[in-house]
Amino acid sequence: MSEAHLPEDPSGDTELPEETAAPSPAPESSRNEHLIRVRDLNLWYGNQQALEHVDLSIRRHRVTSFIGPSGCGKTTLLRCFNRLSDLVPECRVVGDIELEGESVFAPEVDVSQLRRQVGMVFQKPNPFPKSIYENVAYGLRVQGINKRRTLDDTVEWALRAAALWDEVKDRLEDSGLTLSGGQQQRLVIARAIAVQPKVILLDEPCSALDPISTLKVEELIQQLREQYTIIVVTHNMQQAARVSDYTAFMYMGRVVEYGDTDQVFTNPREKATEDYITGRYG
């Protein structure tokens, strides 16, 4: 497959074959407010290339969704932001991701610290087999914070921020595993934000939830956007349209189109995007 990488600020004069069209640039208003920049990122699992020439800027304090068919590279890209990709055998990365101008792949980067700054919430809720309180306090204790007043205040703050406090305030010593699926997912989000990350990564956060729990998580995403930069992987295009400010459509390891969510869904620039959104494949 021919290379589709263009300079960071393409002039628009270059035309490429349809199947290798360069991703549309992020809206102009976002360029000076980016928190994350992905620069010509390529990733292989062994001999299989999973990401090809990905260029992307993620705007601070906004919600960005990655959509596309299964196997297109959405979750693979998401896991690169906090280097969970390092845990995959025979994974090789070429290119760069910058968080506030600093490469996350630099040799001096403390990966544990990076993962505190870039928290991850997985598809299936994964509370620890601990109390609700200790689930939220876990990251603080790992950092050596054990002062009870600090822990109490932070646990309450995080549970309130995750819209869960009123439901669990009288049962903080109960196991997190006793909560419903939707409550568990909000507990995991509370655990992620307790350490005050800069970025929250959500990998299909509602795929295992019922409609009511999904609505609560979507409402939570809208509330948290004021404090955090949020990146969501979803197969649910309606969800992407509801919760995100920007949307990237991915196909076969490439970002085909990236822009304002309303524009991507109502007036896509690329035929492949239109075909996917209108259900012609997926």
The other form holds:
Amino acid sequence: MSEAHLPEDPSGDTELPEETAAPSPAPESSRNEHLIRVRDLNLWYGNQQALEHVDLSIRRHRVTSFIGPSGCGKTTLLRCFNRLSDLVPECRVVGDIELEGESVFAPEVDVSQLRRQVGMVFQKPNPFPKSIYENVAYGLRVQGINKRRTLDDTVEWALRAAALWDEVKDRLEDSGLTLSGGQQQRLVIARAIAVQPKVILLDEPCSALDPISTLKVEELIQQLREQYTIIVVTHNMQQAARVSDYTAFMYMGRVVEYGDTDQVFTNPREKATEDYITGRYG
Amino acid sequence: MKPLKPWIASGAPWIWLQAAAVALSLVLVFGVIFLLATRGLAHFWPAPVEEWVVAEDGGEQRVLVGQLHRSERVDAERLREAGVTFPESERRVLRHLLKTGNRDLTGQDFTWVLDREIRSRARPDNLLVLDRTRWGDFYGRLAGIREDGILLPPADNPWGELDQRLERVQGLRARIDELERGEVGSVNYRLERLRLEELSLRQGLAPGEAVSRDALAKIEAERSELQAAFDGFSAELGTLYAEIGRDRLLMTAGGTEVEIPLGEVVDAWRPNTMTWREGLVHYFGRIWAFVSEPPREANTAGGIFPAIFGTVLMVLLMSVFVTPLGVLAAVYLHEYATQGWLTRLVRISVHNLAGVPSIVYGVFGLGFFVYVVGGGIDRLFFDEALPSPTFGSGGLFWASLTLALLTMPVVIVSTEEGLSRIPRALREGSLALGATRWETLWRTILPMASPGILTGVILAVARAAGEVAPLMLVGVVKMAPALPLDGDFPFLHLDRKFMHLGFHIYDVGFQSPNVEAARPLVYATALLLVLITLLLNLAAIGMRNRLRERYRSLEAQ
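Given the form predicted on its own above, I would also like to look at the protein as it appears in the form predicted in complex with its partner chain.
Okay, now the whole complex, with that chain kicking things off.
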């Protein structure tokens, strides 16, 4: 492992400075709040370490993006926030993540409860083979909410929030699989926000989409940041620059640099970040 | 000539080969259906009755009446060895098998006739075929009708007279059947239950204790009520039998005059006078009788309804048992069990179970289900009936369970295949919404795996419907006295023995006293078995296709 160009102690760098130039005003009460804190997180798949000493804090109602070359641990880190990491049998975690001060990895945590607070959108659109309506209502039905009025209202609200309502309002009973790729991805976002999470994790949400659909999803991300804390993993650096307020650059399981997106892209502190951004590797 | 090498390299010969293989399979399948259909269904057609005058060389003339069954050419030498004499010049001779019926008169149903001995063939209009409840078919001429022993004066229209009287007898017989199978059977069943109830009352007592008078009185009251009903039915049956025995037919056949009670005649027809339209009506009537009536005369005549009923009911029960068991096992193996050498071993064993000969399952079913489990159930719950077994001998329940066990591997295998086809992204999508593993399984994965599950059920049904060997050990019989489903509580009698088409084929074809006469029935029964298997399969396939349609786009991903 080439440690040479990595900072000695990434944790010192990753605590964000007090916010100075927020791209848009957030509610006053949560202006400076860190919703998620990652504390010295290490993760192994079997014998292979995938995350090393990750420390960072995610601000409420902001968009944070993780960039970095393939295999650097972005997605692995993302899947720790809602403990989808549990699904890999040989996965072992040391360290912790706190969501609003509560440990995520504590044994007494109800994983379902956690995942309701931390929604996730995947790389490939994965609507269920059910109607559009049932796709959005799925999370509510799982919680035992079956009242038609509540479901109707929530479905409409979530689809509007995901900027999909106008396109599908006349065909709610059609299968979710009949939608185009971009629509499917927005459907999946609607499905995620229907359960009113605090955080939405987006794992390369546009990598399977055409440019116009990508644009729509990016616009959607901009709208959603008013209500939700958003973390985006992306390969597309322009996208990170366009949509996110903060950017973390990861490399080989470590967070190399974390800061204000403008600063990371225009004036990176680390050589590795600069090399990556300017396309010298990765 | 075309150069060979590029032709081979182009792959064309392989395509031809593959096409030929497909064509051969199709020919075989349709050949089977065609053979079964022609041999089986032709039997019901009202074939003409012929009157043949036959004479051996220099011998005296005989008159034979019957239906031509089949014709064949045989080696003359073989016949000579059998003692038949005819000129040296002939090598191959044509002979006919004539179904002459009248077994009660001649002792046989069929006669071989050499073509060269036939002097004349005719189809007189007045030849009558009688389908009887005893002794098989009768061929002959109507000479008169006796009512209460008195010969009626010759009617203007003897056929109309016959039809009218036959209709009356058919009505009476339907009522008798209804009484004997329905009401009397039901009363007998309830009397037997009362007897067992009383027995169990007496058995449960401590020494010296007396049976409660009230309970006994209640049983006695019920019994006398049933007995009264029974006596009523017996009286009604008595009058019905007297009524049905009123008319007797005077028939002539081969020069002798015979009296046939009309009560024994199921149907009478004159095939030589039938137009094709009448023939068709008669044909479908007989086919309907075949599928809707119980068998007669040791299964060589009548219908096969109980066998159809038993087969379908057994297959349905089997599906009810095998589907949940197989699906649960597959879900555990695929979703919950830690994937390791043990799981792999279990999976390999399951795959291998599919290849175990079915008779082995039959032996297991007999040894474990019937004797151990069934014996245990009898000791626990049906103590009063012992030593006559209730569940301790073969029956519908054990047969279905045995077949469920036999077909479980296919359900497990195809369910597992269905489960593994579901993309991981969908499971994660559901989990990420806060669904537990169970909720994910129930709401998303199982519905999506349902086409795979149904494929398993289809294969299971296909295998179970045709299985005979294990059933012979665990509950199928040649002749079941009652259907396993009737109006007496508990309606579905899982302990009853039942009839099955597959076994029926074996029984009629090889165990029957009159193989030649019953052979068309074997083909017809086989055709029906194929059709029923097809029907059961089509139902399951239709269901699967509807599910597939719902999850169609998924497989394109």
